[in-house]
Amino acid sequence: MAQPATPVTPALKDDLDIVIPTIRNLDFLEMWRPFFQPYHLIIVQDGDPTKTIRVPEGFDYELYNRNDVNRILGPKASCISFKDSACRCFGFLVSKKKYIFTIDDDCFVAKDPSGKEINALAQHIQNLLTPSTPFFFNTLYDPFREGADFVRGYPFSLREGAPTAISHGLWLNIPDYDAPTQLVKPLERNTRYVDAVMTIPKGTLFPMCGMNLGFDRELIGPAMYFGLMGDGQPIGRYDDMWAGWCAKVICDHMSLGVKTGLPYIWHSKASNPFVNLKKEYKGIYWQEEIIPFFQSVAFPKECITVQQCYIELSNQVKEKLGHVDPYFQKLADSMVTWIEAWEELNPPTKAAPAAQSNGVKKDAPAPKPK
């Protein structure tokens, strides 16, 4: 007689939060139910705090709106963007889990070329739990994937790799284009499924997209600040880019790895390119100075934690980008405020290298009740 199958506990069930920024009912979760239901959700409601957001039955979640952000952070709430998906970083702040997966509410389950639904969360977990190879490029890409290894000529002294801090996923259907590219390629869709994960080499920047992203909160969490965007700011749609540039230079300094490639999600909706252009146009000019700035960032050897690196980075932003626009002076100040808020909600036990836990677990601030 067949015995009932032993239930399988999902990987990192008690060690990972899913953070979702939203302004609408979260009906999209129904598609993700087989993959997300075992995990805890942190929902950050943007926009009107009096609006009721419906969450499907059966999910374990906390929901925070702007009133909650103001109540929990007080004056420091000024560092959290309003009317922009950058508000998601508030969820990173109040989480007490080791890992974060964040996704946008217009992202659905994709299928691989065989037609099988992709468990994006499981792939992010695999990426984060296996080492990266930032110091020497492996031409078979991720050597820790099944069926791959280090190729001939790869130094044995580097084969242990480095801890993976960030797992950056991609998208089928609507590509993550800027407004000018959207305008000249309005019908373009990404149908290419590339079955690969690779480490972004040390010293190389990349455009990080926040809609399908996992990271180790204990390794790099304090650097995952999505900046000042949206309401009252001169720029938008650069929140994830800013966080990615900051996090990457700190990962390089701390000898941590960043992976990109799998998993894919299905990006269902193209945003309005004319609205996007109004948000992006200053950033399109500014990034021609921002990128050389980040390419030249260097940290003193005294910076041994992510928080110390981030404060140093804020000083360099103020000094070297302040001439571009007064916005960067304000942004640098908010970077400091962010770290102050991080340490207030995640008090360090002692000065420890960022590759170890920088915080202790405690009860989360009271969210809006379910």
Given for the second form:
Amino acid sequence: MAQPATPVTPALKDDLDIVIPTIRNLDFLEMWRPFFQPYHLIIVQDGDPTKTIRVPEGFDYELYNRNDVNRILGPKASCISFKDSACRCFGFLVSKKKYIFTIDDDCFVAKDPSGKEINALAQHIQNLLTPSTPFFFNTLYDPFREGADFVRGYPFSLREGAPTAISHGLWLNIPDYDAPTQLVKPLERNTRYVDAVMTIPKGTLFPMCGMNLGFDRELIGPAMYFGLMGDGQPIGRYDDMWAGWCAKVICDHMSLGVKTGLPYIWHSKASNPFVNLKKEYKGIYWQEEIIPFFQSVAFPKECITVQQCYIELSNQVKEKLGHVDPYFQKLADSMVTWIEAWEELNPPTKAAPAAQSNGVKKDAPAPKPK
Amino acid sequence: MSQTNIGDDEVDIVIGALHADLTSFLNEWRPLFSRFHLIIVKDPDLKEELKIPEGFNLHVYTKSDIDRVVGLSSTAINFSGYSCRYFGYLVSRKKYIFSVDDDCIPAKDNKGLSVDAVDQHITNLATPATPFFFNTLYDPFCKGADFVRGYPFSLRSGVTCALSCGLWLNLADHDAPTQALKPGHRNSRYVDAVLTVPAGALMPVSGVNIAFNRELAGPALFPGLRLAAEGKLRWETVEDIWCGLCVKVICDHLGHGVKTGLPYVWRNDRGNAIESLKKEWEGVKLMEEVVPFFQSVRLSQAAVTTEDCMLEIVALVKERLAALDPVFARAAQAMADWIKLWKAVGSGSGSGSSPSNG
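Can I have the other form now, the form predicted in complex with its partner chain, not the form predicted on its own?
Below is the entire complex, every chain and molecule, led by the chain shown above.
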């Protein structure tokens, strides 16, 4: 249905940025080279800015370290986390592209059950370029996938669907469990390949994992703020969760869709569950208040842009979660700071002043492989 | 084998016989059915004698049984065609029911192994559902899976699963226009997942391959929305879609779950979508009213059983849909009659319904 008549490869070459937060190295890019090389990378270097992150030859990239973040955002840099992969959202902020794919540096190319290597990026693009179906659940999952369709009983008036704002991919091998589950099941590996993409229904919340994620920056970018985590913060490993809950309630309000399922990547590194437990500890308790909060969020009809919704959300966070911990007051303030930074770097009409990166923009060797 | 401790004697397999010769159908299912009790309900319109192979523990009901039990208590309820199976639900006394169309056979999974649909459905019904928050690794109670990071701990015990909706390989349950547009289209994708349909989300429930908790869902599965030219092919019906929407709305209200996904059955090629479309396309049109209606249904706090909820839905159907098409007025009547019938005949398994408004 939504397949182009002649395949366009690589799709969205000039319309998509790959954002990678890293603190170590980018060796993992070697494995992704066949799929990523045509695309522009935005590397967000966390941790010590004096360290040099080596980017493999042949990739076209910008690299930002903490000094760059501070220089570009000035006082607003306070909203960008330090010593946490939440810093990746700085990459979303400075990108000029319509689409973002973000991936962690311990995620590798997975194989499907036939043994074929999975081009995760191509699948995310397919997910984003085809509609979602948030208003009525299709029991054969994404009807826009080849080989699928709407089932009997699905109203024709709902078959146009909604634009897809987010594509949430999954992980084989090390599953994205929280610390308590990791401690109880240290050896569990995800070996189940579920050959489905599906839309998460309107009104339903989900835990959004940031390690294999695509989104339409124009549709939902301002809501993809990964919060205050890491250094100096009482909580960690809830950055992507927070972004996901904020983004989902806004998507629901704006009739945008969120898909989950394929593509799979191979997650190679299991983080230390004891370290994770310390980071997540407060989150596990706070979650019990946070979830009912998001489940009851309602936006006034005057909120017609994502930015407006997000500011409104920050007010509600302050008002309704402020009592849980002073952290939420800080978080609400940083949500506002984020939007201010977004507006500054992404003004609506003219092109934004180019954010000057640290890394040399290396052009890929010509001619580019087709 | 089932990872739960549900006894075989807690399950009834209810088959609506739209074809007289069930020999090959039952022989195909024999390895999976032989240890269970079967209820076979013959389509009252079927003239020929049923042909049933030996070796099953079963009970057959025909038109005369239906007439005897139901009698003249309802003119709105019509058990002909696919609706004959609901008589089986009425007379069953088991906790769990599995129903499959008589043109389906066991499927093979993507490793080539035979799928035990009964076992999978029972597992689905006997393990909790998780409707209040979406788990991105699907059913967390499945072996090898769990709740993911970010899933609130207070929601991890889940709720009772009332309905398990399975899927179909080969001839998927598309509507006639969709199948007519792509006549060669067959479903070959085996999606290895069970998931809970979130609370507040509605979906089209196909009656081709379902199982349910009789006490929780039984009163809401009935011959309700009957099309004027309803026929003997699923393309010519929407009655199961109507029931499924009732069940989902009620489950959402009462805090029960609905699962979808595995198991698959293999659905044989049968019929011609274009012919069906010519004969009966009303169903497709009616969905345009039906779905928004169910999306707007709000049940009161006083409705604490499935029967209570059904009666509130009856009132809403009468108020909002009956005027649009006589088929809805008849559905409302059928629903009201069904609840009376269920209370009189069907409540044998102890549904514990509180006195309703009647």
